[in-house]
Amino acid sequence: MKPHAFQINRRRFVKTAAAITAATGVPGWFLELEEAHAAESRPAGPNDRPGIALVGCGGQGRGDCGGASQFADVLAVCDVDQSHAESAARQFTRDGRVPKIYNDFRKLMERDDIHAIINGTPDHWHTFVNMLAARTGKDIYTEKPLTLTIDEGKRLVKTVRDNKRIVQVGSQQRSDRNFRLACELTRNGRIGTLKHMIVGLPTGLVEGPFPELPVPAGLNWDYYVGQAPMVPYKGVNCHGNFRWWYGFSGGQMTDWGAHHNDIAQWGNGTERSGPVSIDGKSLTALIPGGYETAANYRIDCKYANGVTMTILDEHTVSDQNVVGGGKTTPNGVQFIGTDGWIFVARGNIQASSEELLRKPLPEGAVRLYQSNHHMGNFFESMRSRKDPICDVEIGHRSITVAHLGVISMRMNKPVQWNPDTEQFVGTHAREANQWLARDQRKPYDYSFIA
């Protein structure tokens, strides 16, 4: 490289860094570290393109696969809705090569030329697809939330580790500089001793009741419902709206909660553990025959290190001072310590004092796993066989927090949790432990992927 080439790139970097700092609040010293890390990353070779398959061809799945197609060749797509599968096949046709369409993911798992699965299915199908992929020697990029139940997570972690597979959970905020900066500063005591965390999630929906509708041509509704109790097709309980029904998901608690609870755990240093007490309340009555998951809610948690956490929807009043001095909670994560606070959201980081962000961390400070591209990090891990930034256990522990909140809300009782044994303890333990797993409708139980 010519001497002046770096200078030109350096000037460009300084201008870019200044623009990023102005727009997001990310300090220049942190961007310098990112630049150094990017220079050390090993790029893929021109022939280093594994074969991949997309399972679950809705909008999120196709979006994920679009990112993955930068690094790999899409050989197959699978969906129980024929129109979704056909749309995906058209989207990922390259140079006349059309991905093969499947309507049963078990069939495509038999192919040796497919090295990784992109899992964009609804939440209640994540575990079955991921477990079979691991057993058949495939690496996995899976949408969050990782599981439908805590028991599924324990089973999946074991299956992935036993088969030595790479799993990247789609908690892409971990690959965002704002969130890593907030967690690094918190972990290094920049706000003093961490005392409390406020997690703001979107408010859910209160709508209904909904009539039964004819099942659209090309949709295998029995297969879509899968392990959940059979329910009539209503349109609003399929595809993008599945998350508002407890048979398929857990509402905003397991949707956005999978993202923000993950960041809270990262900043608290409990990403492979969890809280010890949870008190969840649904605050708004839902309409019979309508959406089932909580719309307004409050979850109070406590960790063994004494840190507390409150999870609120954006319309619920907080009893703590939140960002901007208001009482309602913006979508994001706020870390509150003895010496100040830091709030982080997508595209935004703020602090009680600008100095908390501007002052560089000293040498020897705790540095967290750095990824600047979530999908790229997955393919790097496929090559290196080292865990990605959001591995299977981290994804399991993060969604466990959300599952605990949902269980407490649905029981309408506070519960105590042992994160080491992953069992409820104390008062209400016997009742609560019955919620760790769900009955699975045959034939869509674990024998379906045996």
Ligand SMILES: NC(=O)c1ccc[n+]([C@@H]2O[C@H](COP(=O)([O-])OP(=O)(O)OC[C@H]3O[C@@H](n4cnc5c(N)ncnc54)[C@H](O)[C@@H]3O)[C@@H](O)[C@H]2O)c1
Contents of the next structure:
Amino acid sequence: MKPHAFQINRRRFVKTAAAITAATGVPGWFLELEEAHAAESRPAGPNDRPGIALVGCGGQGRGDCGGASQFADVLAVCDVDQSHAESAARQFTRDGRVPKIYNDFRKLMERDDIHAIINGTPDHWHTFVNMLAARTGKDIYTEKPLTLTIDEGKRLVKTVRDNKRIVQVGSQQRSDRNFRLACELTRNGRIGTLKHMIVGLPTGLVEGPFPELPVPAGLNWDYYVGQAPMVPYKGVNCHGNFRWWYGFSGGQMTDWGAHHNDIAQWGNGTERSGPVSIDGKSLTALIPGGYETAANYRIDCKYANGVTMTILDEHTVSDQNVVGGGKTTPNGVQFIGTDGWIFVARGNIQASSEELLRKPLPEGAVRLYQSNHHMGNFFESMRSRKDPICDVEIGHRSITVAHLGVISMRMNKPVQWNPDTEQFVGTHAREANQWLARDQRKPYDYSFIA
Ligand SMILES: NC(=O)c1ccc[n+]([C@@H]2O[C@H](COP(=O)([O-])OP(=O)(O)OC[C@H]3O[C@@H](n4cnc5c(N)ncnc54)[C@H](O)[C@@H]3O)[C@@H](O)[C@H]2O)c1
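Please supply the corresponding structure for the form predicted in complex with the ligand (the preceding block corresponds to the form predicted on its own).
Every chain and every other molecule in the complex is listed next, the one we just looked at coming first.
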């Protein structure tokens, strides 16, 4: 295996660092620290290539598997749509070796030569695939959102820990230095005491109703729908667009929310905990028979440490916004403290003053887990058996924040949450606790992977 991309020589480092600083605002002192850390990383040996399989061969799964194929041999691919499986098999054919095609992931999991899986299925299948992979001794790179429900997350964390598996959740922003810098500065009091966080997510879609269509040849629609209530195939409720349908997902709250809530939790130091109160409002009526997840929304949360957080779609504005000019809520995370603020997004970090970013953190400052290559970090963890940067519990806790928001929106009531017991408490607890799990359509309940 080649040394990881981040192990670069000094001269190239200096040039690269200057370019990164110019393009993204990440200061030189932060990049120097990174280089020192990277130099300690151990390159893998040339024979150190595990066998892997891709489950869910859509856009993201194939992208992830392309990254993973630098580190491992793709022995199998699996999809409930034969055409997706076939094109993935073509894509990952190497030196005449064609990955074996499966249409049922349970068969693939029987193989001992597959050491890890890449899970690129839609959200409502993540847990089933991951739980069986963990039980059959495979490590897992799984796409976010980690789960469909909070109950799934609790079960999955236990299964992964009981079976001592490595799980990297595909919240790749954790391996992006902009986000780590923002969180590290916030955690070290650079903006004074953190008071408020604003999470900006895309606006959802208000469209429909949509007509029923014939199921395309080669797509097993019953299997695709899986645990969700059966619905007719409409094209727009399948590949790529499944995320706007409540049976399969939670809309933008769980899609982009998986990424930015994760960062907010990291910066707040609550990555293995969660908020204690959540008040979610869906602000736009949806069209009957159309997309089912919130388009415009506002979720107000509070943490036990007193920090508050507002999650907004980009067309909904808070009077506490420090970016967006009062007209939009930009996609990203705003950390607002007593002495300043930081805004971080993909490829962009800004602060209330230049100095706030430029001044190095002192020795002894809190240093966060460093990874600059999300997939590389997964394979390093497979070797070291140490947790990767976005382990299963972090992934579960990050997506719990989004699930809590969705639950409060769908109940149209504020709810209180105990992050220690992972139960709702207070006024609407009895009703809210019914939302921790969903009914699973047979045969796609947990017995499917027993
Ligand atoms: N990390 C990121 O930035 C990022 C970006 C895009 C998507 N994603 C995530 O990746 C996942 C896939 O998204 P996508 O856009 O590639 O969707 P997609 O619809 O293009 O692909 C999903 C694939 O899974 C297949 N599938 C469905 N049920 C299956 C099952 N039971 N077994 C095997 N295959 C099954 C589908 O047929 C399809 O080929 C989603 O959970 C999404 O949230 C993450």
